[in-house]
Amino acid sequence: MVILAVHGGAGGDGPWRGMTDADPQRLNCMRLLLSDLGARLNNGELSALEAVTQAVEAMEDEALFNAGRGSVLDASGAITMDASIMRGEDQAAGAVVGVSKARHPIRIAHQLLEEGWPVMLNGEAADAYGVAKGLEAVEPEWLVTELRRAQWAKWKANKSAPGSTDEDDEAMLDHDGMGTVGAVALDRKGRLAAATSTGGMTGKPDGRIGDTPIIGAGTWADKDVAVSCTGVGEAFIRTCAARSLAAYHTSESLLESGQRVLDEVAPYGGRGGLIAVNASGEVIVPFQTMLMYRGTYVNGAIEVGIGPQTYD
């Protein structure tokens, strides 16, 4: 059995209001990467670790997700990105914080994991490490899109809370949520892996770090389960959300564990979602918000969704 699951962020309150004009492109990105990488995972070409890396890279390249190109702008109008990755079989991990020149932050995190030490690098040092390892760097301006400029301008004009316009398609507040991306996988050899990447929150203060690059908060993988979270990061940090799910799963079902984690983050303003897969081949994609961009590949069957419904 092989499984690949991805998310593109969760958020929003109230009833599902239907897709925006930009949502079919987001769904198509998930569907295409699941079809391609799922098939390669299924035939043994890809390990779980490489599958989650390439899945996140594909979403970092899709400008309508909040990771890589298309990341949201911070309070100063700049982009800083975070990412982390974890391999379940030996709990090897890598993470980057505040990179601004990497086309694929997740690939730098992957390289750190492969090197083994250090686990985490920050800012200019992380960017320089990526360049030294031959990974693709870009000009910071290349990462910025017109949609994110519009969201930032509306955030600034309205003196809004950080993150309030993150999924404001056409600056119309159709979707008010987080756009972090992530992936979890189970490969043919029973190995698990998880990866997460984000541009953070529109208007975030300089130096702010969410849960995405923190192993045990936004990302976790061990021999039994792999997890990637999305939502307001501070709440996921305070509850060690991803690692907590793994601990709960030793005595609870995967679904019960996932719901318990979301129930724990909610009181701290962290309503959101997560994706998780276990070594037995179970996969969950729970969320407590209006929507969560999500998709699964399970033994050749693909489903994607945003609101309550899923689509083959």
Given for the second form:
There are 2 protein chains.
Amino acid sequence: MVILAVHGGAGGDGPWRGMTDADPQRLNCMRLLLSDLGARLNNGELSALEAVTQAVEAMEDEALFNAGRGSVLDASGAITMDASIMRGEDQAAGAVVGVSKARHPIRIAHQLLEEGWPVMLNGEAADAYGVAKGLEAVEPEWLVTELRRAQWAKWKANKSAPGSTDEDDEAMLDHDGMGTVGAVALDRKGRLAAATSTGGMTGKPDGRIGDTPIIGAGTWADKDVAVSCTGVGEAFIRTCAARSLAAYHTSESLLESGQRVLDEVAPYGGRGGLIAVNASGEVIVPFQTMLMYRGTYVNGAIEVGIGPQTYD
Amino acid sequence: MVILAVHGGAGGDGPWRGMTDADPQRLNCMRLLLSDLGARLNNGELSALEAVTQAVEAMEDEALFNAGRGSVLDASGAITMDASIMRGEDQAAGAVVGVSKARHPIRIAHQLLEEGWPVMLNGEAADAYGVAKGLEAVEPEWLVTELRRAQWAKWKANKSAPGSTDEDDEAMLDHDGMGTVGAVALDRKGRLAAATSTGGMTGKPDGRIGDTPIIGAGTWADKDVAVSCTGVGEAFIRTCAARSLAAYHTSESLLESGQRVLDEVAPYGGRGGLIAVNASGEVIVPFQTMLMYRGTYVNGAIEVGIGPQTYD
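Can you give me the structure for the form predicted in complex with a further copy of the same chain, which would complement the form predicted on its own we have just seen?
Every component of the complex follows; first up is the chain already shown.
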């Protein structure tokens, strides 16, 4: 039993309500990476840990996802990216907060995991650590796309408009928050891993940290289950969503556990979704938003989707 | 039933092995704050949330604890402080990472909790937020004490010495890591809260984030239990220690749950301790290090201690 599941963020409420057209470029990115990495998981070439790392790297490189190149711009107009990763068998973990010069933030998190200490690195220190380890650094400008510049300009204009409210702001944030990426995997040796990466939210206040780099909130893996979450980060932190799913799964089914987590984040404004895989080879991709880009590879069978419908 | 429990960090292994003399100044700080805040919890003047905030503020002001004034110096010789706080009834939370100009980092975290969004703020943005909210800012130099300068100089000399090893480094880190502060409380209305604050570890690499500002790792509170942890932060992150305790406590006693958490962090180098209180009015202060400064107020009865022995 070999499984790789990915998500490209949940959203589609607020101003995008009713938007149900799937973007072929993002779905295609998922299909390609699931096909390649799934096959290499299946033949034993990749561990679960390496598969989720490469899956997230592929989505960091796809500029339409909100991670790596194509990340959204924060309040100051800059890109600051967060990522975390966890290996189930020994709960080794790595996380970076606010990096701005890495092509693949998840690879820096992976390197921290491999070295073991520290688990979490912040900002410029994390960028410098990546460079010191020979990981690919880029000019911050290389990460920025025209699409994100335009979204930021719209956010800025909306924010400055007379009569604009915090709710308008939140609606914009929700719209552009879509696109955090993540992956979970189960490999041939029964090992689990999870990884998550994001640029945050358009216009996020300087210094705001969401759930993506928080082990237990956005990402969790142990011997039984691996989880990656996406959505309004604050609610996922308050519910320690990913770790909570693992706790519930000791006595409930995987689907019940995932649904319970989403039910818990809802009252705190936590619209979103998650992907999870367990050691028995079950996989779930629940979400409470209109849409969630996601895909699964299960023993050679590939499915991708965005709304209720999926495509194989 | 009214309870307030505090800790002033766990340590005493490594180079301090055998040091069992209690420092009267720190014990006295705990006794005074427990007496004052305990009485005000008892007469209903303070909520659990306000009690843990003021308890941590008092310890941030005591320069011998490693939080607020008297925080240890990082690798660059600067002070960067982390704190987090959580309210049980609605799992509202606030956290700050790497602040350097606040007298009371925990009060900034508290303010974030009260405002609700974002939950977590990083570095200069967190300092600026505190200033904007009228919270007390100080010159970074005001936070530095002669003791911490001397410890840093010793760490630096040891690090540069020919033949020094990473193990020497770790031993020094362990020695000075002692002193993170935290508090948990149960108020007359049955509400729970937890708070934790730290300067980190002497010589910590720039940008290293430990478990203290991580909701679920260093701090957790829900309707059933409130937890504050102290120790080698990386292991507490990997085990999501505070949230895990709450998960275990749904089917195990509070003491069993606390012990299980410490057993889980141990293989990852996670020597430390924790304090926890539940809605039934039980309180535990387990630790696996030689020493842990801690104190409890239970319905008017005050106890403080450091080694196996306590003092009333």
